[in-house]
Structure formats: structure tokens, C-alpha cells
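Only one chain is included here, represented as C-alpha cells and corresponding to the form predicted on its own.
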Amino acid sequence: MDQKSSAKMVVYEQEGVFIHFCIPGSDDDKMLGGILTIFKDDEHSYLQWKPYDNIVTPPPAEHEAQVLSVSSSAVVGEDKQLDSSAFNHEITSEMRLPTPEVALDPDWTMVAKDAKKESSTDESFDLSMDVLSAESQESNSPQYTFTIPLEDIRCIKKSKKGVAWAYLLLELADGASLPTLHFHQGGSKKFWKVLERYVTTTKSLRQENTIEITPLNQNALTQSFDQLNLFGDSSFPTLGGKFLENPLTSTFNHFSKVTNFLQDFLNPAETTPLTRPTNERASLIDDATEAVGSSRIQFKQEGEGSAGFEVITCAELGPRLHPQRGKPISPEYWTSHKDSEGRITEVEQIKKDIFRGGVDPSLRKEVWKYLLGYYKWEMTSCEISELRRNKEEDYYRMKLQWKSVTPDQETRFTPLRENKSLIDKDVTRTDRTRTFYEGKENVSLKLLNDVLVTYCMYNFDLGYVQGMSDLLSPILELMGNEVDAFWCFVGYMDIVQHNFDVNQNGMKAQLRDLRTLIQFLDPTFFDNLIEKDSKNLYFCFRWLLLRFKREFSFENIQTLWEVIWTGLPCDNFHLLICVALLDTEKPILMDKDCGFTDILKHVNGLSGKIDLQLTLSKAEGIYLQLATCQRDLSDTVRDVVGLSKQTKRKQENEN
């Protein structure tokens, strides 16, 4: 590694991070305390651990939670001149965990088998310990200083919940493991938050309590945004260069909060699979993996009765059903489900019927207000009338707040000024081919603008982010007035606002969950995406961000949205829709001549060509397929499709 004299930016620093040692032939355990740091330079980000001066002996067991009194600190964005000698340290064999011959237990990493058997330590304490060789005992502690690029980390194993302090075991890309890091003074949660700014973290489907690490790559998502034309023809090409030159300024001036994604979540580079080499695996497992893919192989640790053996099972997916779609609920149907005072009855059945066939266009203006939480299902007609009066007053009060800001005041009100500027640019290019919005002096454009600016006054924390105008446009056209459109839009944003989080955790989670589903349902297809540097699924970004708004006609997107708004059969049904779309297009996407750029172009070209009813039927069929074998599903897959919630509710009802 080249030495550089320039200052490094320290983004995380935590004292009281220890390495625990089990010394062969000694009854005493030793600890080496130090400081864990994440820092970056102009090209890379690094993880560094530096020890204190001395190895300390831990206190008696009854005081284990009181090791030292070193205060912890988390330094963010502070420039520090780091010791350049840190770059000279190599990760030697002394710093790596023992080879597999030592038979490490994943939850209690005692180095020697004999030491583990003879130790009186309580294994339920779940503490990882490393070997301190004779050479290490005789030498000074600084040899344990290590500095590694974050991109060299392959995975991180976390401690289980309920231990005295958190610990992390880092495995490198070459298969080596660093000494286990114990956070005696806390700070592990902050470590994860900072780490996720510079790498992508994905929960492993193969190893319990293990997080897979994927390096960042800025080019992939930049190209994805360009090909998908996410924010218009003219906005992105100029933005791309400026963003790389000045991420902060460019983010606020052009790409708003959502496009921090370029800096914050880029991971096309692949990591080494968390599996043994082929020649070290049993043929039975090899055969199963080849038949169904490694994502379906489940490793479950049994209890004491099985002496700690792992039971290997294979999730068998049953046949995929093709549910029939129904007809939209009619005005007669809707009227028959109102009582004499206007309350809606049999709400759950109504939602099921809307999920099955949607809503008749003549009813949408009323039904959407219920689906989006503007009206409560149990309200009477009189209560709704009173609600509308109150909501109208609330809306115009918030609108007056920004309308009354003078131009002079606005020069000192940066958030409002920047939101208004961004909204003005987006409104002028939102659905302009629709009759409702066409023309230069169209009053509907002014309404669209006013509703979006007023939303900034309603939600100060979020403000306006590019893409929101796409979500509001169909609602405003359907409602025909700004008050009803505003409150329906508020309801929709309550559902999808995490798509626009400044830290992009919402979008990260959805792409991660979508990868989980694809990897489990179709490992062969997922492997094909890996080969084409498309595992990141950036080509699905627009689908998720705008809830398919650009992919369907105006009529079809209304049907799709109202189906999703029912919350059936699970909150993540939109992810199953993504899986269904990819399943339909799989023959083209898996073609050997269809590479990364070709996938982007093909997905972008699907707009207006997708069979909605076929896609909804296939998505429901995928859900039913998973539901029939839910006992064989991993916890992660069950969580994504909402089966864990259903099981919990069923158990609560039985009790």
C-alpha cells in the first residue's frame, strides 16, 4: 500500500474494543484493548485497529461487564492525521484465526479442543476467543495493529443477542479471519451505521448471524439511472459528472436526497461464495445444490439432543398456481356494503375483492380515500363531512404559510427556496402528454405545484424529493381538487416515504429483500445475474421508487396501485410483482448476449408493454407457492413475504 502524507478523514472511532486470548497451557485469559477506526482517503476506505500498550487480565467472572472504564467516542467527519506507519503493517499469520483443523465452534471460538473441553467457562456467555501463540506472548502488542481496506472484508459474523457485550468476527476475501473484536464500551451499532455508508451489507442466507459485505462501485448505478431515464432526459447526464466532482453540492442542487444512492449504495462487485470448495463438500450436498441452487439448502443447528450437529434440509417448492383474476367491484357492490349511516361493512372482504379485481373507475374517487387512510372505514357520512371541513382548513392553513413568505424572506429560507425550485422543474415535465396536464398555462400544473409545496410544510423533515410528482399526478387527476388530492397523497406517502429517506435505507432494504426472493426462488437466474454484474438489481430501481408508475398506462397504474394498497396478501406484494416481471422476461435476460447494459435497455423498453393481469396473477401464484412450503423457508424469506407476521397473529388468536 502506498504511503500518503495527506490527512485521512476519520468517520468512526471507538475506544474499548478488545481482543480476547486463550493461552494454551494457562488458566488465565488475556485481553488486548485498543481503538477501532474507520477512515478514508481520496481512493479507499479502511478499517484499523490499534492496541493500547499492555495486555490486561480480565476481572473475575462476576464483574465481567465492568472491564475497564475507558470512555467511548464516535467521531464523525473529523480530519485527523493518522500515523503513516499503520500502512506498513501486514496481516500476518499471527493475526488470523486458526485453520479449520482446530475445529472452531461458531458461537464459542475456543482455539484448542482440549482447552475447550477442560475449560470451566460458561459457554452460554457466547464469547469468542483467539489464540495467543508463544511468539505473540513474547513480542510487543503493536504487531497486532492492522489496517485493511473495507473492500477486502468478505463477511462479518455478529454475536447473538443477550451477551454482555457485542463482538464481531471479520472474514477476509482470501478466507482468513481477523481476531474477534469485542465492544466492551459499546459502539457496535454505530459501527454498522457508518460501515453501511461505504459497503453494502446483506444478511447471509447460508450462515446464521452473518452479514455479507459487498464493495461499492459508482459506475453501475450511474449507468442504471441514465438508462432508466429516472428523472428526465436532460437532468441526469449533467448531474453525473457534477456528482462525482462534488457529491454534497450536487446532491442538494440537482439530485435531491434520493440520489445519495449513487454515493451510498453501489455494490456490483462480487464476493467469494460462503461455501466450501467443491472438493471439500459431500457429494450429496453437491447434488442437491446443483439441482435446486445453494439458496434452498438450509443449515439448522439442532439442540443438545443432537450433540450440536447441523441438520441439512432442502426447501422443496411446490407447483406454482395461476390464480384467476376477478372483476372490479361495482357501484352496486359498494352500495350494498354501506349501512344506513354510511359506514363501510365487511371491510376485509372488500379488500379481498379489490385485490382480486380492482375498483370500477366510477368508484375510485371515493374508494381511494378509504384505501389511503383519508377516510376511516368505520366513519359515518356525517363524520366524513366534518372530517372534510377540518382537513380543508388544515390544508389551506399550511398553504397560506408558504404563500405568505415574501421574496425577501425566501432568500433566507433555503429549504423552502430549494424545494420550490426543484418542484417547479419536476412539475413542468410530469405527465405532460396527459390532457389533464398539457399546455403551458394549464391550471392543473399549478395545482400539482401547490400540493407538492404544501406537502413540504406538512412534512418538514422529508420536504420534496424527485419522484414525488409522479406519485401525486394520477391522484390529482382522479380527485380533481387539491384538498382531496393532498390528503390522499399524504396517505400514499405514509406508505412509501421510506423510498425517499435521506440515508436511502428504505430503497436499500427493498433491493436487498428482492435479491433474497430471487435468490431463493430462482437460484439459476440469480447466478446468471451475478455473471452479468447485475446482482445489484439496479434495473429495478425505478419500479420500486415510483411503484411502477412509468411502466403502465394511466388506467393500469390505477388498478395496480389500488391492488397494492389493500395490503394483501402481504405488505411486500410489490416485490413479488417485481419477481413476476423478471420471471416473464427471464428468457431474454438470461440470453448469453444480454449483458449489463442490455438488461437496462430491455427493462426500460418494457414501459407500456406489460400485461398487468398476467403479472398480478403470477405474483399471487408466487406468494401461494411460498406459503405452501413456509416451514422450509428461511426466516428471512418468511419475513419478506409476511408469513412470520401471519404465524404470530395465528398463535396470538389461538391463545
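The term rigid core refers to the most C-alpha atoms you can superpose between the two forms while keeping them within 1.5 Å. No experiment lies behind these values; they were computed from the predicted model shown. Residue numbers count along the first chain shown, from 1. What changes on going to the form predicted in complex with the partner chain:
- Core-superposed comparison between these two forms: the C-alpha position of Phe596 differs by less than 2 Å.
- When two forms of a protein are overlaid on their rigid core, residues whose CA moves 2 Å or more are considered shifted, and Lys586 is not one of them between these two forms.
- Relative to the superposed rigid core, the position of the CA of Arg197 differs between these two forms by 2 Å or more.
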Contents of the next structure:
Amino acid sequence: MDQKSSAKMVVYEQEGVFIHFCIPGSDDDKMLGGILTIFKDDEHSYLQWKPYDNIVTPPPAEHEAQVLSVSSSAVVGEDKQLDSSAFNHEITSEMRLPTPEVALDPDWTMVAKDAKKESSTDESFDLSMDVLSAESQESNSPQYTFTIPLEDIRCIKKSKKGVAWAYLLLELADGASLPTLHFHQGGSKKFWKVLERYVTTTKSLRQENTIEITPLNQNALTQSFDQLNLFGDSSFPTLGGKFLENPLTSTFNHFSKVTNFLQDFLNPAETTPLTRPTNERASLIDDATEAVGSSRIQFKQEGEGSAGFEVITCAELGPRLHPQRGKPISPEYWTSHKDSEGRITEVEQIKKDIFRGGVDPSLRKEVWKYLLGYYKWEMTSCEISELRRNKEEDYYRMKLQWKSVTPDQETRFTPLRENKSLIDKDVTRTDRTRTFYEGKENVSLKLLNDVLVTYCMYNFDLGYVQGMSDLLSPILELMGNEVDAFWCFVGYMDIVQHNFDVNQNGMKAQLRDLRTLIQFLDPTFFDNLIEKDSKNLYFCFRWLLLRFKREFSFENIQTLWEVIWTGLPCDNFHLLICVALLDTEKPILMDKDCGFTDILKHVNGLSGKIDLQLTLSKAEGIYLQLATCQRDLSDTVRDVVGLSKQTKRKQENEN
Amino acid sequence: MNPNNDTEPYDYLFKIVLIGDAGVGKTCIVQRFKSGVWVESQASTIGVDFCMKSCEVNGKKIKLQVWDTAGQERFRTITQSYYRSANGVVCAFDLTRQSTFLNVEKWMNDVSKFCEENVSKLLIGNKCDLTEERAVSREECAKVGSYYSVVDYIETSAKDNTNIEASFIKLATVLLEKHSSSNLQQEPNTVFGLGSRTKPVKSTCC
Ligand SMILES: Nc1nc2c(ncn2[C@@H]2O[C@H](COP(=O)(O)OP(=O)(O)OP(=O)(O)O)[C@@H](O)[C@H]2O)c(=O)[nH]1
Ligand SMILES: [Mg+2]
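Having seen the form predicted on its own, the form predicted in complex with the partner chain:
Below, the chain from earlier opens the complete complex, with every other chain and molecule after it.
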């Protein structure tokens, strides 16, 4: 039956519905965007998905595009494992884009209802995605369109809340699954609304997040999936092995019925919605069975119960290492890294060693000035002396600016007055239990105040925000004088000032990045946070704003900060520290009795009880895990942990 | 884990959010209420903190979950998220700093935006021990209080322990009356209006 011949009425149309593919032998994978429609003719209603006219390749795609092939039963040998070498064939780039003519010509791959009965005898379920039909060999236009009567859908599994976009897994009456439909541009809600007009939907009692579909027309049940010619007809094996190396081929081979290929989306990928988190890509290479197992998609064979698919959702990471922490760098070490004129040599190595073990307390006062960018590593002693003279002058000039504002003037200078008042409030509340700041008339309080007010003059746009006094306090105590403390503080604020932005964008971005990491590294934990209404991660707010200042002892926070200031192994190492901390507390946080408030309470209560070295080692271990499967990371994750930068740098070096 | 360190049964649990400008004494008030101590140099609150305190009102065991929020303007987006499902709000200002009193308006606007409509509000003028430095008159405060239809306006001192407990008891009493008269008798150990389920959470998919 030609669809065009009967009156077709589209009742639902949604663009940006994607199918995701794995590409064998390649590090990237593909998505095929398309339009999902529900339309009806006189008798039946249909669900159709039709690809746009080209394949979306997630950037950066340096490899040749390869097109997924889904086999028909014709290609699939019984239980035979596919030759691994067969996976490595490449499809030439000319096949990447279909010609516009083909794209414009809607190819309704419709089910010919009357033709069904004859073909329904084939036991080996014929689900074929026609990669290259006869004419598309010429046009290079893969036709993946599928159309199925709504009655043939037996149940639909919905994505959980909180994934980057909704996706739906449709299981057909005969137990087969359709490719997972990813609603990159939304529209899944409406899909339900419309669907409900044509079928009866009931919540499945057997399976979470699953809706069972009862057809209004029972006769339709007799249709079988293989009659639907889901993916066009199968003039397909003509290309020989070339397109059949796909793991999906072998998947079908092993599980002849179920074709639920790709899966659940764990990654927020908020910024790059077209990039599929590649960690979920099947690691397809040699063994099809393995590929299935390791791709976090489990196919269950028929007979195990028809609701048998299960999506396994944990990141595929290698084992976590526990890197050794080192000793703090010693005074001898430091002196040996200065040349005769006082320049610091082997800076990268020094940073590595500081990252590994911190700095000996006797050296901190000097080393911090370098780490915070007040002194430049390449400066000679003479240059440093000169720099200090200038910076001192600079500081007192700015200090004089506010000092010379009279109280009368101040009454008409609200911003300054307000900043000063806030600072005043905080100075009396900062680290007052430490000897350095203790007591009423302590001069250190005045220093703390003066440095903070001067910073307001230095950066009036930002002004004073609560939390800054916490960041300054250890620096001031270490430096012991306001000039050095001020310039080190300026260096520190340069790193973290966005956390204090008026619109809080900096904090929001940090929380988002942290969320990305958790979601990727530990989806189960993340789901748990969602359940507990804590996915905004606000309970980490203080950690992030104060760079853990309130969570560690004075001694430990110094070590922690100098480690972070090395910028190793990535700028967001502090986020990995958060992940490490949460990982340690996970058993408690995931307890069913630990709800929204308890999470906050517990996290706030960790202050002073955290093992610093263990946390740093764990954070580094997590970083190494990510770095090892670098190419499998989504761009978002890669960006967060600075791996994209590295890749780029490497490439630049190579060129 | 037992975050509250007391598992004693209670008849009602009310969530109370403490708001007001930075430095007005919110954390000191909570500390005083919770443990009866006065800590002069309490660190500024970053984000939120909370504590539990039980009390008895009209023979009922009431548990108060007090949320101490940061007063800093910039953190409001974060703190506002905790307003949801609060049964009561304590809005505090510093009697010696007029600006904190003037900002009561801002805070009350937030309350009407982010709290449930029927939330009970209490207005507190703190630091009443500093009589010399007082910057707003009691009449003014009471007037503003009634404008926002608070259940009461109370002057407190966390330092001298004036009216701290009384303020919370007052709010608890009102909440108790409200909730028992509305016939919403709760099972013991049932969280009242707390958690995520009181308002339908916007679903992100399907
Ligand atoms: N004299 C006097 N001082 C008080 C009283 N309550 C608080 N203070 C002081 O006010 C300052 C601020 O108190 P906090 O409780 O930290 O203020 P807060 O409202 O929690 O401030 P944020 O956490 O920044 O929002 C502290 O230095 C206290 O010593 C009071 O009743 N009398
Ligand atoms: Mg506070």
C-alpha cells in the first residue's frame, strides 16, 4: 500500500528526535536527527520516524563518517561471532551526505497491510534497517525511516527525570524494540498527550517508568513486527561485508529479536545537545557479546519475559587508582631550584611536586606569592625587590583613597559605606578562635579590614561579598603584612572572583559542572540525589564558594589550597575534590533515611572531619580514570576536567 | 546516621526559615535557641544551615526545623530555594541598623514570592540590648509588622537571651493552632509540609 495514496493526517510532529548509533572502529558515534510524527489514515494511526537528510556527526569528527548498519536476519549468522576485523571497514566520506533530492522526497516506508500475511512466516525476526537500498547506493542517502501502527506498540519505557533530554524506548507487541528515540528538542510530553488519543495507556506494574499500551483495535495485534518492513526493504547485503560490521549486526545476531540499541542518556550535555555521551557507546570491537555487555545496554533474549530490556547505567571507567601523596617540598629543594639571580627553574616540575605533596610551612610565605601570581617565576631577586616596591606604593595609594573619605563624605557614598559595613560585620566573625585573630583589640582585625576595603577600591565593580574574608584570612596570617597579603589575595580573587558575581553565574556554572561530573561518574548516586530533591547540589555551595575553607583545619586548608593553585591536573581540580568527598560520604548520603535535609546537615557537619590526603588521592584517582577513557568522554565532561584543552594542545604540538 | 541526635517522638514538625540581612544576628539567635549559648564570633553563614529543636506547646510535642540562611544579598538565589514548603518564617533585622529594617520589605517580598501563601510570619527586631544605639522605634516596627500581617512583632537579644525562646514558641503556637484547627491531624513523626512532595515538582521529561 502506498501511503501517499490514502489520506494521511498528521496529528503530531516533532523535530529533533534523534537516534544514536555506535560506529565500529571509530571513537565517535553518530546521531541521526529526524522528525517523529503520528499520523493517521482512514483506518489506522501510525508512528513514524524519518531522518533529516544527513547524519549528524558530533564534533570534533576527524574520522571518516561511517554509517551504521543494522542487519537484517539475512546478514546474521546463527550464534556466529563476527570476525572482528570486519568491524574496521570504513565507509568513504562521499557517503556521508545524501543528495538533496532524495532528502526532499519523502520516502514513506509504509507497511503494506495486505502484504503482511505472506511474509509473517519467517521465524527469524526480520528487523532491518536499510542502510543503503538500491537507489540510495547511488544517492548515498541512508533511509532509516520507520513507520509502525500505533497498535503495535506494546509498551514505552520513559527516561527518568533529570536526564538531559527525554528519550523513549518503544517495545513492540512481539517483543522487539525500536531504536531509542531521543527528544533533543523536547516534545515528549506532547507525544504522550497525542498518543493517548489513539491508544489506551496504563502504567506498567512490572516495570518502572513504563507505560503499557493497549490498542483500541485488537486485531492490530496480529500484525507482527517483521511484516512492517521497518527500515525499508532489504536490498542491503549487496555491499557484502562492508556495512555489516556494525556491532548492532552482531547484536541482532545474538539476540535476534531485540534491537533496542542505544539507550539511556546520563549526561547532561547541556551545552552540546548534539553530542552523545560517548561513554555509552558500545565498545564494540571484537566480540559482539562483550560489546553488548560493556555498552551498558543489556539485551535479554526473548523468553526471559517480554519486558526484558534493561538499561544499565554506570559509567564505564577503568579501575580507580590511588595515587600516592608525596612529601611537601623542602627548603633545600626550593633553593636548589633557584638560579644564581633568583629565578625559579623547572617550574613545571615544582608545580608537580607541590601538587603531589604541598609546601613545607617554612616556605609557604614565599612560594604562595609565586603560586598566586604576585611574583613571576622568571623574575630575578632584583626584579622582585622592584616589584615589591611598586606594589607597596600601589597598595598604599589605593588604601589612601578610601582612608581619606571623611565620615561626612561617606554619608553620601552609599556603595562604599555598605561595603565597609559588610566588611566590618565579617571581620569580627572571621577565624576569631585563631590566636592571630583572637581578642577584641587585635591589630590583625584591622589588617583584615584594611586589606578588604582596599580590595574594594581595587575592584569596586565586585565590591565586598561574604566569603572573601574567609579566603583572605589564611593568606593574611601567613604573610603577616597587608601589602603582601593584599597582592596574594588579588591573585586568589582573580581565580575565584566569578564565584562572587552579582548574578551568581560563577557559582551556578560550578554547580552545573559538578553535576555533570557526578552524573557521569556515578549515575546511581546522581539518581539518588534527584530522588532526594538535591540535584541542585546546593549542599556543596559552601565548599565551592570558600574553596573548602570551612571544611578543613587551618594547616590542611593551606595544603589544599597550594595543591589547587598549581592548576594541576586541571583548573577544576576542586570539583574533583567535591566528587571525591561525596564519594566517601556516599554510603551515608544514599541511605534511604538520609533525605534532603539530612544530606545538607551531614555535609555541613563534615567540617573538620575530612581526611585531606585521602581525599586528594581519591580526587586525583578520579581524574586519572577520566583521563584514561578520555576519548569516551562527552565534550561536556571533557571540558569540565580540561581534557579538551589538552587534546587540542597535543594536536597543536603535533602539527 | 542520625542527623538530629534525638529520635524522640513528636506530634508535629514545622519547618521555619530564618531570613534577614547579613549580620542582624540570625545565627546567634538560632544558636541561642538551640543550645542556649551565646557565641559572639559566629562565622557568617554561607548558603544555609539548619538545626532541630523540640519544644512543647499546649501539651503537644513540637519539633522545629530551623533553617538559618545567609543574609548576603548575592546568595539569595540559593537561599530562596529553601523557602519552599516552609511553615513559618522569621524575618529578623538589627534594631541598631536602619538599613536592615528598611530591607524587611525586600525579604517580605521574597516570602510572598517563594513561600506558600499561608505561611506564618514573625518579625524580629534583634540586638535590643543595645538600647543606646537603637535606630528604629518600636511603633514603626510594629506598623511594618502588621502591614505584612505577621503573627507578631517581637524585640529580641540573642546576647542577653531576651525573647528568643518566646519568639519560636509564639510561632510554634500559631502553627499548631493553624494546623490542628484545619483538622490536618498528622500522624506522629509525619513531616509537616516538608520535603519535595508538597508541591508537584516540575517534571523534566515526558
Ligand atoms: N549586641 C548584640 N549583638 C548581637 C546580637 N545578636 C548577634 N549579634 C552580633 O551580630 C553579629 C552577627 O551575628 P550573626 O548571628 O552572625 O548574623 P547573621 O544574621 O547570622 O548573619 P549572616 O550569617 O551573615 O546572614 C555578630 O557579631 C554577633 O556578635 C544581639 O542580640 N546583641
Ligand atoms: Mg548567619
